[in-house]
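So this first bit is one chain, no partners, the form predicted on its own, shown in structure tokens.
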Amino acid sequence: MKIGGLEIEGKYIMPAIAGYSDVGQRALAYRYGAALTFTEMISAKGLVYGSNHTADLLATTEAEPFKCVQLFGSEPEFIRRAVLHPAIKKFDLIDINCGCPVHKIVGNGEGSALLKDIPLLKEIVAAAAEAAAPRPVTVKMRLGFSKGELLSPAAAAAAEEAGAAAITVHGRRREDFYSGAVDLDGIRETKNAVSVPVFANGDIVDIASAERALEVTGCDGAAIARGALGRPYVFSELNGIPVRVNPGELVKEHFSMILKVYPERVATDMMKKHFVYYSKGVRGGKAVKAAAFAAKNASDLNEAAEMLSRQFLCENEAADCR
């Protein structure tokens, strides 16, 4: 598939996760087959006033086949000057948040406040498409802002007009936030507004519901957020491949590749909102839970992955419990 003058092998793609998509969650989507992956969202005043959580934020690895960024504002200027930084020459590709339901950034008319204001979103796709050339730019939207209204097809073909080489639409409203059923055939209709790659988004988790909604909307791939989360793999599976992973074992290395990049403390708290994930579904992960909860430092995180390992072998590999 071509995005832009972007070529990429594969339909499922790991969009912008606040909180969770770091350099450890990119790598392994990527190991597992992912055809791209993308940052945290960017915020662009906070990179152009050189905001020191924005630079931990832009972090990448050589494990990065290709490195993609999402920034988000609400002004064309700080989009132009945020992806012309210096910081931003690295990435392969820019993506603009159009559709974060966050309080703080609709507020800030950022987000998916974009969606009410279609001129404005088509100023700030022009913007970064003309800063970033020859480089790709794609748009990531909801299908609207509140419930019933469907402001994603004209969002998309005026984001196509702007220069956008791609659109992700997520099958909510803003005001659903994260609850309630995809509607696919809005989604349906968005890809039938544009030319353009259109991949969908929500509650994409498995082979079933990727194919699903593949199906019913015509789309050309599909965006696995946070079903991806703890399982990293599921590309591997989308793509047709299953795999037996330790669950455990993941840990340690997404734990390994996080801690290159932040102080030992603040890595070992990040990666405790991903052992949640990791730990789901794992028989004894409430006590597995509570260890890495606990955890202070490197050492005390690791031998939480370490009971997660060996609890998994234990109900998966009959191994010696005792």
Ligand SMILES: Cc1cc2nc3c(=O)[nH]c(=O)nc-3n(C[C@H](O)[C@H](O)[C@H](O)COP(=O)(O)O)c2cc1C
Contents of the next structure:
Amino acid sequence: MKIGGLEIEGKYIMPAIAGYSDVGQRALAYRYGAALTFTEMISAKGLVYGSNHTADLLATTEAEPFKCVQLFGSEPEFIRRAVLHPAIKKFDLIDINCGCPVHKIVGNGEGSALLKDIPLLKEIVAAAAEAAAPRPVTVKMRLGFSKGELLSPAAAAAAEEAGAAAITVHGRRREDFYSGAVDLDGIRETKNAVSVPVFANGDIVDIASAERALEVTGCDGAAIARGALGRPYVFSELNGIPVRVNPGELVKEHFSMILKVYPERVATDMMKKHFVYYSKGVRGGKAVKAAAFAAKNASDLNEAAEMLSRQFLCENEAADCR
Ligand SMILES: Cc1cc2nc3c(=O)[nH]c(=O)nc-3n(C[C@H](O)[C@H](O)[C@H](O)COP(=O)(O)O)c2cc1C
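What's the form predicted together with this ligand like, now that we've got the form predicted on its own?
Starting with the chain above, the whole complex follows.
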């Protein structure tokens, strides 16, 4: 599939997930077959004003074949300056957030609030596309703002006119946040409004849900966010190659990757959040999770990862568990 000038392999991508789509999560998703992965959302203004926190979020590694950054903002000029910022030079693709439902973001006219002002959304995408060229700009959006409304077909068409090379649509409205059924018909109408590739998003966690979403919406691909947490190998399953992976070993790898980028204390705390997902469904996971949460340093966290690894082996491979 082509996203502007980028030729990607496969149709399943991992979108931005604030607090989770760090270097480790992205590297593992790519390893297991994600076609694209994104940094978490980065404030265009924060970047332009030089916030240190923002710089941390822009870390990438060589394990990422395509480096994709997601920016958010409500002012075309800040978006333009952010795209032109030296820290954004290394990225192969720039994604614009038009879906975030969080009060603070929406209150600033950012994220999903842009769906209520399609001319502004269009200006923002045009500013990004012009500054990013020849690199592609993509847009991630929801179906609308208030319950029942369908703004995304018009928003996607405006984004395409402004130069967007692909659209990802989460099949919910801002007012839904993350609950209620995903409206696949709304995604289909969005897909039908544009000629660039469209990725369906929302509650896709396995082959059955992916196939259903693609069949109903006619989308070119799908974006898997929460379904990839603790299960970066979901992309392998979706690509038809089911794998059995020891989550404890994944924790160790994921942790070692973020330890190379972040200070030990920060990386340990980041990994605790991921641990919740990696230990899901593993028998005895609760005790192991408690050990992870008590971790004060990398060595404690790795010990918890080893416990998780052994627990998994006991359950699955009849290892010596005495
Ligand atoms: C904790 C969390 C953080 C998120 N952060 C972002 C973000 O930074 N940018 C974005 O476009 N979407 C963000 N999302 C939305 C997801 O990318 C995705 O659209 C949504 O979770 C629905 O897909 P899923 O059911 O596959 O998780 C976030 C979602 C969650 C749960």
